[in-house]
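First, one chain by itself: the form predicted on its own, in C-alpha cells.
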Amino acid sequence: MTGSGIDMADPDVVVVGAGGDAPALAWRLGQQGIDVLMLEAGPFHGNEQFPNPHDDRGNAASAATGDLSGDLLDQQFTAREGDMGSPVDGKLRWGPADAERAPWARTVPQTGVISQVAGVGGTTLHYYGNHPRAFVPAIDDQPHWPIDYADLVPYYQHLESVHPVKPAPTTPKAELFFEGARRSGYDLTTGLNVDDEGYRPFPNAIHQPDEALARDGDYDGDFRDIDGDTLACHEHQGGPHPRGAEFEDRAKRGSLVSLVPKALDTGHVEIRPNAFATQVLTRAGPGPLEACGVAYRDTWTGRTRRIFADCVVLAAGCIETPRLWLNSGLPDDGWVGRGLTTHHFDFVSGVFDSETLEDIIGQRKVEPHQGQAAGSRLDVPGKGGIAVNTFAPGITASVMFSESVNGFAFENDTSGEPWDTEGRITGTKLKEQMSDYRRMLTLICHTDDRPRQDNGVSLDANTEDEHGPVARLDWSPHPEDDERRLDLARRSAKLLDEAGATHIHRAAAAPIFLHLQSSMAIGKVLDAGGEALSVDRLFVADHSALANGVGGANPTHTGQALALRTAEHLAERYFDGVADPIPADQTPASADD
C-alpha cells in the first residue's frame, strides 16, 4: 500500500468506478486485506488532496481518512439548485471535474434525459436517501435470477446497520399522503420485506432529526447547533447539512460520506479521482479469457496510463460499464447492455386548499420544501411504487409540467381520468400552477418495467468523445409497462383526491434515466457470483448487475447489498477467502426482520 496522494503500484483488484456501488464492495474486499485501487472519471469532493476539485487537477490519489475534511465540504457543497445540479456546468453532473469544459455526451435517440453523476460517490450525491428493499417476488418470482430474497436479506441487514436506514420523519406533507392512502383503502405496512400493497415512512440512509426540531419542540435558532437532519430538503443539492459537521457526519448518507470512509480506514483501499477508464486489458486464461488490467485516461492531463491486477471489477453503472466492454472487444452473447430497466417514472400532483389543509396537517400550507424529500410511499408489488417526490420549484416545474409524451395540457380531453389536466402546461398557466407551489403535493410513480432485449446501450458509431465511441442508449416501454404505469397515476390520483385535492394534473412524463438497472443482469452476462460469464476474473458491482428493476423499488439498497455479496465471492475464488462473512453465524435471515 502507498501513501496518500501516490498512485498505488501493484493492487490486487482494479474497480472501475467509485460511485454508489462500489464503495460498498471495496470496504469489504479492504476488510479482507484485499489491496483495491478504485478509478473514478468524476472529482473527489471534500478530499484534502483535491481542494479545488473543478478548478485544479491537484493530487493523483487519496488512501487515507484523514484527507477528508468537513470543511471542504462546506465550501464546496451549496444549496443552490443550479450551482449544484445543473447537468450542464453544476459541480453535480456527468462530466470532467474541470468546470470550463463540456459534459460528456452520450446518444439518446428518442426523448428523455439522463440523469447521473461522475465523482466519488456517484448518482448517490444527489439521490434522495432512499433504502428500501427490493419487493420480494421481483427477486423470487424470477426464474434468470439466480440468487433467492433471502440470500440478499443478510446484506441488506448490514447496510441498514451501518449507514442506519431509519424510517423517516413524519412532516406534514406526509400526513397528508399517509391520510389519503388509508381513506383509499390501504393499510400501513410495517417490516421491511415487502410482498403486499401498504403505505409506509421511506427507509432512508438519512440520520433522524434533531428533536429540537420536532413541531412542539419551539426550536427559534439558525440550525447552526442542530445535529442529524435538518429536514432542509436539500437531498438533490448533495445533502450538505448541517454545516460544520465533521465529514462522516453529514446527515444524508450517500456514498461518499457513509461507505466511503469506511473503505478507506481499511487501510487497503485508494482511490484515484479525474481517471476514465478506456479499455479492460484481457489475456488468454486457463479458459478462453481474462481480464487481467485497465487502461485509463487522465481527465486534466490528457494522459493515458495502464494498471495491472489480479481481478477486475467495472462498477461504472448501467450505461458506462457496458460501453467500457463493448469499447473493449469484450465477447458478446447478445445481452450485454441489453434489458435495461428504468421505472419508467410519471408524475401526479394535487393542489389543496388552506381550510382542507388545517384539518388535516394543522397548517394553511403544504410546504413540499421541508422535511426530506422523499420520505413516505405506497409500496404496489406487481406494478410497482408510489412516492412524494417534493423538489424545489425550480425541477418542479421542470419535471411536472414542462416535458410530456402527451403534448400539451390543453390538447388533452381528461373526461373519465381521474386528474383535471393532463401534459405539458406553459406561459401564464404555468406560473398560475407554480403560484400554488407550497399548497401542493407531488408524486412520483415508480414503474415495475420489465427487462427486454430491445431496450439498452450499445455503442453509437457516429460518434465519439477523448475516450472512444460514445454510448447509446435505446428505450421504449412495453405496452404492459405503459399499464402499470397509468395504474399507478390513476391510484395517485385517487389518493390526492381521498385527500381532498382541489386540483389534481397528471404529467405522462417524457423517460427520465434516473433509475436505471439490469442492463448487465446475473443470470445473463453474469455467474450467480457476479463474475462475467465470458470472461475469468472480471466482475461487475453496480446496478447493471440487477436481473430486473427490483419491482420499482429504489435499486441502491439491492444494488449495495449485491456489491458486499459480490466481493465476498471474489475473495472467496481468487484470494484467501473471508475471515468474517455476512451473517457471521450463518442463521437464515427472518422473513420479518
Given for the second form:
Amino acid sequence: MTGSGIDMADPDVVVVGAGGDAPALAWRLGQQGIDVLMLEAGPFHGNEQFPNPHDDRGNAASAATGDLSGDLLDQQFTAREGDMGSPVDGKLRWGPADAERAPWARTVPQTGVISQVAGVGGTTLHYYGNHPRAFVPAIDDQPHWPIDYADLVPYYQHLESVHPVKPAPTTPKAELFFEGARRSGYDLTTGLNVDDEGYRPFPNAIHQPDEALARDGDYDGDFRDIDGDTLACHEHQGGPHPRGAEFEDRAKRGSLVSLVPKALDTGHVEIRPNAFATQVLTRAGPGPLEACGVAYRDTWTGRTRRIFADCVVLAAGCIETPRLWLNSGLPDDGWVGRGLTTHHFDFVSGVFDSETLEDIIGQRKVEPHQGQAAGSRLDVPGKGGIAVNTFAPGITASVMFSESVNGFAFENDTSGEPWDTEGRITGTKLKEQMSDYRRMLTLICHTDDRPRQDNGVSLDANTEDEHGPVARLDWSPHPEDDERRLDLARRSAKLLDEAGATHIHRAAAAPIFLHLQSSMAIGKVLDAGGEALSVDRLFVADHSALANGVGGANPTHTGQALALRTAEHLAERYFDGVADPIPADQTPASADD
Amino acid sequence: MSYTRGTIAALVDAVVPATPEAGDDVGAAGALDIDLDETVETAFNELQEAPEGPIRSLGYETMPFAPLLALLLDFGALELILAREREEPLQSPGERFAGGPFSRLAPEDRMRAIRLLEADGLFPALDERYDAPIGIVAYLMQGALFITTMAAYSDWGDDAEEPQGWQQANYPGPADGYAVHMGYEVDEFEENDYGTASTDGGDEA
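Next up, the form predicted in complex with its partner chain. The previous block was the form predicted on its own.
Shown next: the complete complex, the earlier chain at its head.
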C-alpha cells in the first residue's frame, strides 16, 4: 500500500466512484488479492486523513481501517436536516467537498429534482437502509434481464449476512401501517423472494434495536449505552447513531460504515476522495477497443492525473457514468445513458385524529420522527411498492406539498377520488397541514416504471464545466407507468382510509431522481458479466448496470449484489479467478429453470 | 430591498405567509419573519457553478439564477394578467415586495403564474416548438417551491437551535433515540420458493 499523498503506484483495477455499490465490488476484488484504487468525486466523512472534509482538502487517500473515526462522524453528521441535506449547501449533496463552492451543474430541462450525494458511500449516505430483493417477476418475467433471479440469490444471501439485513422492528407508525394493510385485505409476507402482493416489515440493513428500547418499558433515555439502532429516525440526515459507537458499529449499514471498512480491511483497496474522473483512457486491443486507465481532476487543487490499470470499473452512478462514457468518446449504439428508470415516485399522506390513534397504536400521535424512517412496506409486484417514508419537517413539507405534476390543490377537484386534496399546498393550508405533522403518516409509492430508450442521460454540448460537457437528464413517464403509479396511489389512500385517516393528500409528485437505475444496462450496453460490449476491460458496477428498475423494490440490494457478481466475473476474466466463489456452497431454495 | 429580493419575497410569502389570524396550533409567523427571501435568493445564486464560457467570463463563479427567477416570476405574472387568468384583484405590493407584476398578484394568483411558467403558458409552448432546453424554466420553478418549502420548515431557512418551521410542526429536533420498539411482525424472513406465485401468507416466521 502507498502512503497518503500519492496514488497507489500500480493498481490492478481503477474504480470510478465509491458510492453505494462500488465498495461491494472493491471488497470482493480485494479479497482476491487484486489491488484496487477507487476515485471518489466527493468527500470522505469520518476519516482522519480528512478531518475537516468541507473546509480543507486533507491528505490524498485512505487505505486503512485505522483512518476511520466514529468521533469524526459524530462531529460531521449533526442530524440537522438543512445542515446535512440541503441540496445546495448541505454536507450530503451532489457537489465538491469544498463548502465554499456551489454544486456541480446538470441540465434538467423539465420539472424535477435530482437527489444524489457525492462522497464515499454515495447516496447510501442518506438512504434508509432499505434492502428488499428485486421482485422475482421483474427479473424473470420482464424481458430486460440477461440473467435469472436465481443468479442473484447467492449474492443477496451474502449481503444479507454481512450487513446484515433483518426485518425492521415494529414501531407505532409501522403498526398503524400494518393495521391499514390488514384492513385492506393484504396478507403478511414472510419470504425474501417476492412474487405476490402482501405487506411486511422492510428488510433493512440497519442493526436491530436493543430490546431495552421497548416502548412500554422503562428505558432511562441515554441512548449512548446501547448497541444497534436507537430508532432516532435520522437515516436521511446521514444516520450516525448510536452516537459514540465505533465507526463500523453504526446502526444504518450505508456503504460508508458497512462495506468500505471491509474493502479497506483486505489491504488491497485505497480510496482517493476529491477525485473527479474526466476520461476513460483506452488503447487498441486484440479486440475492438480496450480500457487502460482513467484521467481525473483533484477538486481542490485542479491538478489532473492519469492512472493506468489492467481494468477500469465505472461506478459513478446513473447520470455520471454515461456522462463520463460519452465525454470519453466511447462507442454508443444508442443505449448508452438510455433506458433510465426512476420509480416514478408518488407520495400520499394521511392525518389521523388522536382517538383513532389511541385505539390502534395506543398513543395519541403518529410521531413520524420516531423509529426507522422506512420500516414497513406493501409489495405489489407488477405495479411497484408502497412504503412508510417519514422525514423531519423540511423534507416532509417539500416532498409532500411542494412538488407535483398536477398543479395546486386549491384548483383541483378531487370528488370521486380517494384523497381529499391533490397537488401542491401553499399558504395557510400548508401551515395547517404542517401543524399536523406529528399526527401524519407519509407513504411513498415506488412505481415499476419500465426502461425506454427516450428516457435518460445525454451530453449538454452547450454547458461545460471543468470536467467537460455536463449531463443532461430527460425523463418522462409512459402512460402505462402513470397507470401503475395511480394504482399504487389509490392503494395507499385506501390503506390510510382503512386505518382511519381523517384527511388524505396525494402529491401526484413531479419526478424526484433519487432511485435511478438502468441507464447502462446489462443486456444493452454491458454483457451479462457487467463488461462493456464495445470496450474490453471496462466494467460498470453501479445501479446503471441494472437491466430495469427491479420491479419497484428499492434498488440498493440488487445493485450491490450485481456489483459482487461483476467483481467475480472481472477476476475470472482478467486475473487469477475467484478463490472462494460466493455461490459455491449456497443453494437457492428453488428456481423455475 | 433589491428587485430580485423583493420579487422572491412575494414568492416565499405566498408559500408560507404570516397568519396572525390563525389558531394557536398553526403559528402566526411566516417565511418573511425568518428572512426566507434572503435564503432563497442565496440558494438560487449558489444552485450550481457557472459553466465555462460567457457567464464565467463576466466574472460569475456561480449561475446568477436568483435575478433570473425574479424576472421569470414577473414574466409569468404578466402572462397571467394579459391572458385574463387572474382570479383576484391586483393588490398593492407588500412592504418587502418589489414593484413588478408578480408582487401585485394575490397569493393564489402568484401560484397560477408559476403554473403558467412550468406547465400551461408560453414557455412550455416554446419548449414544444424549439429544440432547446427551455424546460429549464420548469426546473427552476420546481426548485423555487421545493427550496422555499424545505427551507421554511428546517434549519436551512433558520439556523436557530429550534428553527421556526420545526416549532410550527412541533418537531423537537434531532434526538439520540426513542424507546418505541414494539417487537417484530416477522422475526426472520424465510428463503422461500420462487418462480411460482406463492399462495400462502399470514403465518409468522
